[in-house]
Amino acid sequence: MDLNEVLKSTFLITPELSLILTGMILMVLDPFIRNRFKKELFWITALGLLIGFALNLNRFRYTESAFAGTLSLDEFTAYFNIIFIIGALLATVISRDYIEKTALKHGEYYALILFSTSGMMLLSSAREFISLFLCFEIMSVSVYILSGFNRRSPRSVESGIKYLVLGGFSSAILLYGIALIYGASGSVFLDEIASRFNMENPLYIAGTALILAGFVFKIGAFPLHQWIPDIYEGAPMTVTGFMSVGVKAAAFAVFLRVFFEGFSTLEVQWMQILWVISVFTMTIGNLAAIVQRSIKRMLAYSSISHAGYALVGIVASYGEKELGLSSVLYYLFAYTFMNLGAFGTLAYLSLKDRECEMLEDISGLWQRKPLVAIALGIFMFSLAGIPPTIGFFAKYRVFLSAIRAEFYWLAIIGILNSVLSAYYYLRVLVYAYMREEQMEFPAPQPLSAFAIAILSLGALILGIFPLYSWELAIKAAGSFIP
């Protein structure tokens, strides 16, 4: 590439850029900055988040490659920008508080939210394998040592050491994959793989499959899904929120970007892989949860369910393509709602010295503070897809495009998976509304009570109103589709 070229693709990557930068100047406002100040950091990345939504819009205007084909800048990448930093930013916000109460770091915990966003980001529109493994690990890296950041808490510790490790696993078996789909193809452009894709050659076929292997570990599907439940009990709350959220949105964003746009040949065969481990995923993701006492624990299971759930619109896609893919994009928009929403709640409720995270610890919320009840009511019955919340439009969404796509048992399976997880979120909510309060509830919190407020009504106008949110999905999976 020539100067020209390079300025250019620097320039289309902006909103990218602006994350990295305010990430890096907190690291060097922190040292210097005296400890009862630190807190207004937070101001700094919120403005930093806000830059990047801004310069994201812009997006939706043009599609342009940067980098000599690396990167891929559409409709697509700007919608998954939008889901990552709307919740990197409310996030961000729910997290000062908590920083406040649990006296962790503010500098080094703002920085690390920048950076694995910029690599969401990055990675939603990464069209060759070397720049996509890199994306993935600036993204993981930061969510490893966020995940471990409360060095007080052994639960913590070893959520962030667990982390480490089976990510580190997964990435090597991705890499393997990688290795082997280049040395049969010539090339980490997806494009020319898809070109060259030749099915007798075994190592297309074991690629295939170790890449597969990883993107399941990655979103937290069956069988490799074991992992969620420890590390989602053990990581603060806040960064359990963003990391059920910004995470698994990115990783579906690249899973979509490889097998449709790479191996795509091979179609018919991982749309068969991937309607059985979406029952799968569904099922004892659903199951696990229901035995579960910790709301925390609880939420982890169901996030794996509702992974279960995104698949059945990536399998549906194969006979009802757009309608699939905009049900996908559309549920993982829903998901940081509705998710993001349940954590930030918990986070809220939560005292200095102990998490808010067992189902005794929201008795008599009520009674106690009736606006926060309602925020959690909102959360509950989206996540349970009960109407007129974003949730059910999006279960609707993915739901219809299965049975569009005459994949009819898958969407069955998927209702009934749905109906059985109103049981355990229901529960939260006869613990919240019906007994009596036996813990103490903590003093108010402006800020994480304004992005609770804004998550909650997001979930309920999204839902009443959805046609607006659903056609902007529409556009990104047009803009995607060959």
Given for the second form:
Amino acid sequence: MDLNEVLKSTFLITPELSLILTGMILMVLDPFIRNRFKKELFWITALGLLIGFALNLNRFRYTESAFAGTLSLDEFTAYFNIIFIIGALLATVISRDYIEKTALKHGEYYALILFSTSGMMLLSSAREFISLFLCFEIMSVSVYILSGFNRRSPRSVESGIKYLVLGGFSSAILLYGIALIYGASGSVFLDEIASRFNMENPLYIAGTALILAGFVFKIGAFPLHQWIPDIYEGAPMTVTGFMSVGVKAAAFAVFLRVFFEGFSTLEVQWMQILWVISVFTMTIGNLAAIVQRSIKRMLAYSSISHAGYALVGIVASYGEKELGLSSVLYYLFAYTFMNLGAFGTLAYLSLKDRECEMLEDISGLWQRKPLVAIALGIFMFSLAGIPPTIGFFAKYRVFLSAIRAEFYWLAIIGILNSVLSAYYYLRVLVYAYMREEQMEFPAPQPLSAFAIAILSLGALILGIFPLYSWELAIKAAGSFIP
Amino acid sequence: MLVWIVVAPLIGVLVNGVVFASGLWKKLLNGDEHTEKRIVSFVGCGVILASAVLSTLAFLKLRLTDERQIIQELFVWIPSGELKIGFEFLFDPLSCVMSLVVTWVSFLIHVYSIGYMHEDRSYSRYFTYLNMFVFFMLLLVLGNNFPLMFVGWEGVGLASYLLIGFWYEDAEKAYAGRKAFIVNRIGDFGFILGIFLIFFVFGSLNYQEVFSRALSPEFMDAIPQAVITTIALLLFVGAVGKSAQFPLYVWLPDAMAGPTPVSALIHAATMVTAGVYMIARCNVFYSQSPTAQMIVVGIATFTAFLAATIAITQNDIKRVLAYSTVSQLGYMFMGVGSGAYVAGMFHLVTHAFFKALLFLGSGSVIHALGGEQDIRKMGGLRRFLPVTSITFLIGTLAISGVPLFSGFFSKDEILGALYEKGYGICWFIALVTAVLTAFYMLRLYILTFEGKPRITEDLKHHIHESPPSMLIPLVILAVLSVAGGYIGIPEFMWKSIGIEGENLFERFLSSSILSTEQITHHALPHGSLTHWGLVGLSVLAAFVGIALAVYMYAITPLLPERLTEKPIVSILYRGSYGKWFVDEIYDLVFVKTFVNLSKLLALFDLKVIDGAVNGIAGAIRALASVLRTAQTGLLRFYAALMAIGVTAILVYMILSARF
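Could you switch over to the form predicted together with its partner chain, since the one displayed so far is the form predicted alone?
Expanding to the full complex; the earlier chain stays at the top.
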């Protein structure tokens, strides 16, 4: 690899670099800034993310590979990067007020968000296991720290440590799988692995299974979903929002690339497993969500079941490649709006010493803060998949692709689950709109309110006019299908 | 330009609705009520005036165009397979007449409302609804396909419901609103089935396409006569609901619960005539189905007669007018049903003038008496309300068919058409109805304005003529009630006085009547002598009715009471006074049966369906609680579960890849 190519490759990853550089600048600036100005570091973060976003848009025009084929920069990458940056940007906006309220530290927080996001972005372009694993860890380690970021809260610290241990466990499994594949094929590049894949060699099979398990953990799907409720519940609200959309989408991105590009020889087998996994993931997530009295924990379980819906799209791509894959991509896009919105609203409503997480905490919301109540209503409707929200269109596409691919039972189970989920989402609204107890609510926070308004309007308007964003998903899926 | 005719009232709805009726102005902007009322009146009337002026300009433009129609396409509204429904407007003579009547009469009534509703708390809500009504009515009239007409059709139904129940705190008024809405549903069901059938048969819903196919012999040869009859009758079911014909007329008298200007605009002049417009629009179907025509004329005649017999004994001033509206709508349907589309439309126009006038006049009386509607407690009001009484008298004479007033020309056209088309019995009943009409209208006038005042002494001091904003519309409508008839003076009358004139209204409208049999003028073989004979009979009918009423109520005021004591008259009187107990019969046959059936089904729903649903919910809850126990919070436990999970995936994968 000569200098020219290094320069060219570096130039190609400018969107990621802009995030990393901003993160570094923040780390350097942080000690020199007086405490009361630290919250303004947010503006630098936002600027870095916006630059990254703008540079990333350029990627819809070309498909390039960088660093000797370890990264593939195409529309698929660009699409996922949009999800990551939107998620990160809006999570940071809400975080600024949230950190201020709960008296956390600003500087490191933003840098960690940026590092984690850059990890996600690189992850969606990785085509080689070593860089893939590194990006995976960049993303994960930053999120481990963020989960335990509220050092005054035992729950948050517990969450961070649990995540670290269990995440490390899953990384080990993933790495073990990678090692087996490398041992069998002698390569870490996905295309080479695909061409050397041999059904007769058990190392390939075992390696595939372990890598699958590693990704299933990050996606938060059955049977490796147990960590989700505890960690989501313990982490600071904004961090939960950020990781529930970002980490999950990144895990899906890398999952799609590895399995469709590297392990397509074994497609029948892992598709079968995914069928089972998606059914259990949807059902268990929903059933457990029903009995929760904490909205935060309910949303944690609901994020499990949403992973299940997205998996339905992957299974459907067995028969309907383009429709199935674009429906997964679209689902993750939609999920970003509605789930980040839901967590963002709870963060908005949290007080210094009391997180807004129980159902009772939002009673009387409609009387006291009608606009927030409307936004929350849009997010809940969207999560439940009720038209005209984006959640409806996303679910519709996923189930439609399952039906087109003739996975009728999968579609039926998915729809029944969706019906079930309406119960606990709408219960939130019952408390918000119909209970009159006057709870204490925080003072208005203009920036957060702005972010929540964008998310709710996005969830609504993209639900009414879904076709433009849907075409983007089709394009992204098209660039990726081999 | 056409689109602005429709959009103007919508702007009124948005401004008045969003800014004022929503409370935005009062609560958020802290605006005062006086300014609010001024702006609302200005916007509410202004948009209608704009619409009216635009309609007039479009009318002038239409006269200059050769093809006699203006079509404006906005966009494709519903693209779905072979079905393509455009959002487009049609301005041809028929819709031109309708939109001129709708906009100008609406404008007058809007102005009238400023005075009438001045004291009302929900002033801006009232104008929002009223503007909304005009918007939907214009959509109905100007739409160039059946779905658009249907949207307008349902929209005016909604506006009507909202305005009948405008004072919804009064349970009875809210009930009247619901009744109107539900009865109309029955008609709308027929209407929409008719639309489906049209699409099924003709493969389109656009007027030009459907009617040109219906007129081409090659196309029609393949379609059985019965299908066209079914279409015509299904559409007529819709008309029966909206235009209050037997058996669905029962909602209209109750609809008088709304404010009086609403009764004048919606339940007399415009909305209820939508059915007549629809049949005139679909004349192609009716002219090809003699069966449908016969049924339309039969029902119309029966309705006209029945409503007239009820009107002669009612004591509520608005109720008399309501039954009179039902009866007059019957006349219009006789016209369009017998193929005399122009005559029917002509009566629609003149009726819009004089019935709006009569309603507004009654509103002026009610306003002056502080809400009193019972004519037994009125009398002698001419002295107190000079303008109202004179204009009311003009309206009365117009509806009675006194020569030189507008009703005379239009009613005569219809009677002539009936006679000519061979509906002899219907013609005779219509003639008798004309006697009854003149009778009950004069009775109403005499009991209200003539004789000795029967109002309380206290009220006498407070009674006052209405403000100018109410009187000016009355005067203008009175002029129109006289002059409106002159646009349609038939040819033979011109000839008799030695002028080579023609029926202007007919000439203008003729290009909209596409059907081949266009018998609208009196082409009787017997020459103009028969014409004049028929005219003479209907004039006679009017005067007999008037003379009877004057004799009974002005000359010998005690006669009616003595008459009702005689056995046969007494039975008839009670029947008429009780509205022939149609409401009670409906209640017994339909409402009670339906409620009982519903109760039975509710039981099934409660026990069986809810039982099943609750059972499932309980089972799911139990399962969820079991799952919950797996969530211990212990790190080691989770790690163990994960290890099991990983192993499971590994084993499954190896097994499925091997075997």
